[in-house]
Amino acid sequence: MARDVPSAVSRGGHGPAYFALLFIFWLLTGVSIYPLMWLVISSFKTSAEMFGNAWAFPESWQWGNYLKAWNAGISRYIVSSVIVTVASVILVVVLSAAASFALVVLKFRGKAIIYTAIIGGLVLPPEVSLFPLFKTLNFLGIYNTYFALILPYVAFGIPFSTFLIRAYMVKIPGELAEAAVMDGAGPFWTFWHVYIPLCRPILASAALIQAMRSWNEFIFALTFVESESVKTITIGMMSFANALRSDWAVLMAGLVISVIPIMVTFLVLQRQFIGGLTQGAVK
């Protein structure tokens, strides 16, 4: 009997549940976009307009706010964040991909123990290791350098990236590696020329996740660096805000500048990011 009564969806119509989900979707979209839109609009106002009429568009668009913010010192924080983020992303993706290849393709004893040890890094919250890391970085003489941020970011980024990439590599037919070996290829050639091209979507996903984590990280950046020339954008914005206490519009422009690099990165890699996660789930 149920087969004779087509549902609203099968008839091409939409039931109440559809419109409820659609409403929730647009509501969440508005809630997510509104703070960013308010930030962008406020960055083009004067400070008086921000406090006088926070909800209105600016009477005159103050493009000079961005130049003032850039010249006020935010440029060096952006450069530091780019250096730390790019270095940590490259190291995490390369090391995680190599570890995943070894765990999936190579044959050796103790693979399960090694994989468990790597994944065990997900259990430890980064904040718990602040004091041991502080002592270690001081002992190594790299406190207050870029390495003081890059090394912890890499160490805490490898477990999840390895978990992600390994789950994708497991779905790749093993016959490809066997064929490469029969053609005389070694492990490195097989890894670089066979598995890396096939894993580009998940590598892009891992890179984007690590980039967002490194760019937005706060606790390590606050603890392990103190020089203005090394501070990343999350910590540098504190100094930037203190220097511009009376010019809130310029501060808003600085915040917009700090968001642009990671947003552009996400927009460029979003298709690979979604593709890598979905293909890894259904392959």
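Residue numbers count along the first chain shown, from 1. This structure is a prediction, so every number in the text was calculated from the model and none was measured. The term rigid core refers to the maximal set of C-alpha atoms that superpose within 1.5 Å between the two forms. First, how it differs from the form predicted together with its partner chain.
Relative to the superposed core, residue 24 undergoes a C-alpha shift of no less than 2 Å between the two forms.
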Second form
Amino acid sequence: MARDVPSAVSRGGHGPAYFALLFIFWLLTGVSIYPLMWLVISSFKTSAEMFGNAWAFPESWQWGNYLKAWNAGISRYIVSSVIVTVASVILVVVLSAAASFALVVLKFRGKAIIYTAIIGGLVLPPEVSLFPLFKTLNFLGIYNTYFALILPYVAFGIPFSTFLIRAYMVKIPGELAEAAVMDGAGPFWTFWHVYIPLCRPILASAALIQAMRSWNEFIFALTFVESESVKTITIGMMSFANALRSDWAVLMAGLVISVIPIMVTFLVLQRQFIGGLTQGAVK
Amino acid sequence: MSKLEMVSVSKTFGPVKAIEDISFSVEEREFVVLVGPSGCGKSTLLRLIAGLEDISAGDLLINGTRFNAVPPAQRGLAMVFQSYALYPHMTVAENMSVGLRIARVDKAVIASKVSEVAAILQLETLLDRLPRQLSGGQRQRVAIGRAIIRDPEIFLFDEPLSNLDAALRLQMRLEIAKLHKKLDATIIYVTHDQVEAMTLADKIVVLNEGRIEQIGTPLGLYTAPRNIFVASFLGSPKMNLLPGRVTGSDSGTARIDLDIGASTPIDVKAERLSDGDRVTVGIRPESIAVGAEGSDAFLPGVVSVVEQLGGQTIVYVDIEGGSPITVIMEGLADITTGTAVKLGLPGSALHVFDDGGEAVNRIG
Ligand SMILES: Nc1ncnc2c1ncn2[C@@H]1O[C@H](COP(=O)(O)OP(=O)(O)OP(=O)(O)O)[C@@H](O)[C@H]1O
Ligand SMILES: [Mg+2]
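Next up, the form predicted together with its partner chain. The previous block was the form predicted on its own.
To see the whole picture, the full complex is given below, headed by that same chain.
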């Protein structure tokens, strides 16, 4: 598919424009990969080596840094982050998909108002709602639990993912849902057996975006939990840094561990993600 | 009792009146075609029958029972959509069996029904393919298969052939006609293509702007259109329409002077006309004779375009002071552009319409 897309660059052979573009791409790739490389390499050094010889490869690879980081508390934060992220991703995707389906396929009054209300959430900055949310979570008795993070993440995740998924569902021909109605299907059947399978690429994208948001979220995580056992990795890294004082190389190892899960998630979902981008072209 | 009956049905979308006071009936095993120009409400009418839209006023009766409020799936109808509406992620077999699977029919029964229907439609070798791996005609057959498998009381087709190329359209048209016979099916079929309507229908319902213009058999509508709309909608090339004036009327006959001077006034059978009335005279291209012999009147003109179709020749003749007239001649006619001709108008083949476009005579 991708091969068939005519490109101004490749059609005329390898002219100067081709090499200029290639250079720019490599430059961009380098700029984005360089800090990551530095992080990974540093995490295998001793702290002394890190400051003394910032650019070189380590003299001996300090695998022990990773073990130290893991045992120093990273493991706990990772587990909290995984729980909060997985729960919020599942809830956001399921609820947004269901809301989008209702908005696109079902007939009911007040659709426009409901859609506007949901999308309105996009313009609400999370910082503004810190205090009311804090009160609410206290009132509900879930302050300092996983729910204190999951609920706000879901609430703030739904507007964008509904926006995304709805825009995709609108393009699915309405006759499919009507054919299902004629076949005796209820809305749930149509949702589950027609819309969900056809929306897989966009659901993967929404999941990926939400996963990154939940994983990297800082302000709520800082405000709504305080026990070490429920802290997520973003906040955990701060306590971690304090605890380690000056053991920078171990801290680097901890940082690498903290990005691995989200990298893996990306690699797993990106096939779907890119599939979603090219699907329209094939049809 | 009719299989299906629409009684004074109307449908409004907010301020838009899509369907206005429509009544017609469909008999058991009848092939009824709803035909009309784009936007006249054909799809809406079909969707009202299917239950995909609610009826604003009037009644839908199936086998004599009021069905207005019955959910679509329980009406015993199957619909074939214009875009096929096949589920892209399901195989042909899965697409066809959706209704049965939802109804929780036994797996073995489903399998045997699928192969039975696949055999009728020559889809046996395609059962495991996805829709995108099929040609347009094959997809259309799957869509029809999905309807047949449910063994419906009535089939609803919404412009099923409009996405196909000309050759395939002709072939599928024949297949649908055969299927109608083979299944003894009752069919309501929507199209804007008057040829499809003429060839497939037992009964045609001509729609225009949400209203019924005329109901009848294909031949009945062709030979006795009730108004100018029906007269010019059916038939290809279109009926020629010539403005004129009544110069003398007698009980049951009228003498008409065409605005573009015919050789003599024409006498036609016509009711309700009086001297001085404006009228429109219609004549089908195949009823005009080239050469004036034996005609009641003739129009002189000059041939401007000749289209040789093999079986027939279509000739366009410029008339002084009027729009060109279309003539169909049988076979490969020996006629060339620029020839001066006299077009014979047999009085018995003339349709006469009054000022409001209503027919005032009946031919045949
Ligand atoms: N959901 C709707 N809301 C508002 N108006 C509608 C709706 N559906 C149809 N209409 C209007 O009703 C009229 C009839 O539409 P319909 O689709 O039935 O026409 P059609 O005869 O099937 O035309 P075509 O040959 O183009 O398919 C049109 O004027 C259309 O704009
Ligand atoms: Mg239509």
